[in-house]
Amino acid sequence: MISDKMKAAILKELKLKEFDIQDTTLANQVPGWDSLNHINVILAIEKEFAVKFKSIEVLKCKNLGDLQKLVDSKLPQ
């Protein structure tokens, strides 16, 4: 499940007031999330959660649920 913290980071970076983000949501389904903003969104998530991703890790993410799992895997348990 996508955390509220991740939703907030994505919406803030894309300057959206509201958008229903689910585990199955694809980046290209989110208004404003295009190839130019992709890096900005990823950097905003890294900053918000104080994590760092390798490029290959991000490329393996098929949807936002996968991205949330990647973030969770980087956080201390």
The other form holds:
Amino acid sequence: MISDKMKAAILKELKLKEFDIQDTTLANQVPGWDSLNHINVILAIEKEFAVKFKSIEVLKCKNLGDLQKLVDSKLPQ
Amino acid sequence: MFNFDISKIVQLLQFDKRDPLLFGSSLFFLLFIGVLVILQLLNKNVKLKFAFLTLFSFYFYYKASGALVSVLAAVAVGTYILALGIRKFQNTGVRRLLLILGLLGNIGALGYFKYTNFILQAIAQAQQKPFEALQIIVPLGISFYVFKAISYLFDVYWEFFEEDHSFWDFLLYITFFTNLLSGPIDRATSFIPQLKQNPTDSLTNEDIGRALFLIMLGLLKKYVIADYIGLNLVDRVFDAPVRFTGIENLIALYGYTLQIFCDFSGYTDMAIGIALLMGFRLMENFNFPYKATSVADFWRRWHISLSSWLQDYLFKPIQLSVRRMRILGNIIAIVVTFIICGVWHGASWGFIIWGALHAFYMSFSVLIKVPKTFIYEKLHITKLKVLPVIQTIITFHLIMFAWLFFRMPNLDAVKEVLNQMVTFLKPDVAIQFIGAYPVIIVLMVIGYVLHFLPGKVYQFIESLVIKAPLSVRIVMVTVVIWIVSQFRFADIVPFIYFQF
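Following the display of the form predicted alone, present the structure of the form predicted in complex with its partner chain.
Whole complex next, starting from this chain.
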């Protein structure tokens, strides 16, 4: 499930007031999340959670649920 | 009685590089009806059905490329073996090594066949030495199936396949005849899952209507609009631009802009429609590209299977690896991607400049995005209804200007066209031109009007065809074939995109 913290980071970066983000949501379904803005959203998430992704880890994410799992895997248990 | 000569039929079915199985040819039409009948007979044995389709696909390629069918087979087998290794091994280093080997093998094959002479010539020119071209025959459609193979390797490496699949599944994916020579560059992750069941099981009456609509639309676009305008206007003017006034060069450029769209999208419409008649759903390839309101928007609508391929397997990996450079990172990724996009289209400086020009358009729009948004908001024009119209007109002409480099054989010819437009425009000649070539003008108007029709009107026309009863469909197909036959020439204009 997408955490409130991640959702807030995404909405803030894309200057959106509200948007329903689910595990199955694709990046290009979120308004403003286009191929050029992609890096800004990824950098914003890295900053928010103080984590660093490898490029391949991001490329393997099929949807936002996968991205959330990636973030979770980077956080201390 | 009939004088039946079997040797002539054998000759007709044999490899002939001047006579590939084009979708609009009578031979393809007859063979495809035979294929549909056999598929129906094999309908209860799905494995046999797929095996037959693979065999026919190899024959389809043999008919166009002869012994070079071995290149297709080698790409298929080599790619699958390496991908199998990636699937089986857990070790990251080994998996990466196999991926790199697969990429090198595929890019090496593409590079050898398409770019060897270009590179050798450039080296010879730099050294001011004479150049003698090597006898290398480029296998038709190699850029398309090599890109399919590369996307498969990446998708296996990134673990995008949810279910297991066999070599035979992959072989049908890579050789599937409808998109083998000219795309769409379909993804294995979308095609292979369709092989888990009999594709015709989910085929509805509406799907058949849509397939027929796409085939009829493709025939009209390719054989009526593109070929007629190409042969009678574009080639004549651009073969010797200085013999024509600037206005005629300009009309020819508008003609070429329509021709390349109708030629390429018409052929892929047919590919998608033919696949759909057999129950296979290929990815969309064009979405009214000239309606784009920006160059970035154009690339979301033009040759979508290539642009999304470049985005997923080239742009994104580069962009992510340099993401900390933010805007500069985006620009680096854009420039590399579009130069390679140009090179993919062929070994010539014209294609490379065309790619570089698109890279410039895209990079410039990235750089001015913030000030542009600021100015638009200050002027309160963001919600003006006329704004997207102006943006579409500007984008269309930027794209059209870039096509000039794509079409002309060299930079001198580009200069000639531009020079005629600037110094010898003679706009009054346009009236004479319209009077002298009314069919060309009518076809151009029909082509552009159909393209720029509001989406709802277009969908209404499409739904009329899709929902038509069988008798009406038969009449429509007959009428379209009649119209196409009226426009067909003794010598068929070759399909522009095969050379890529």
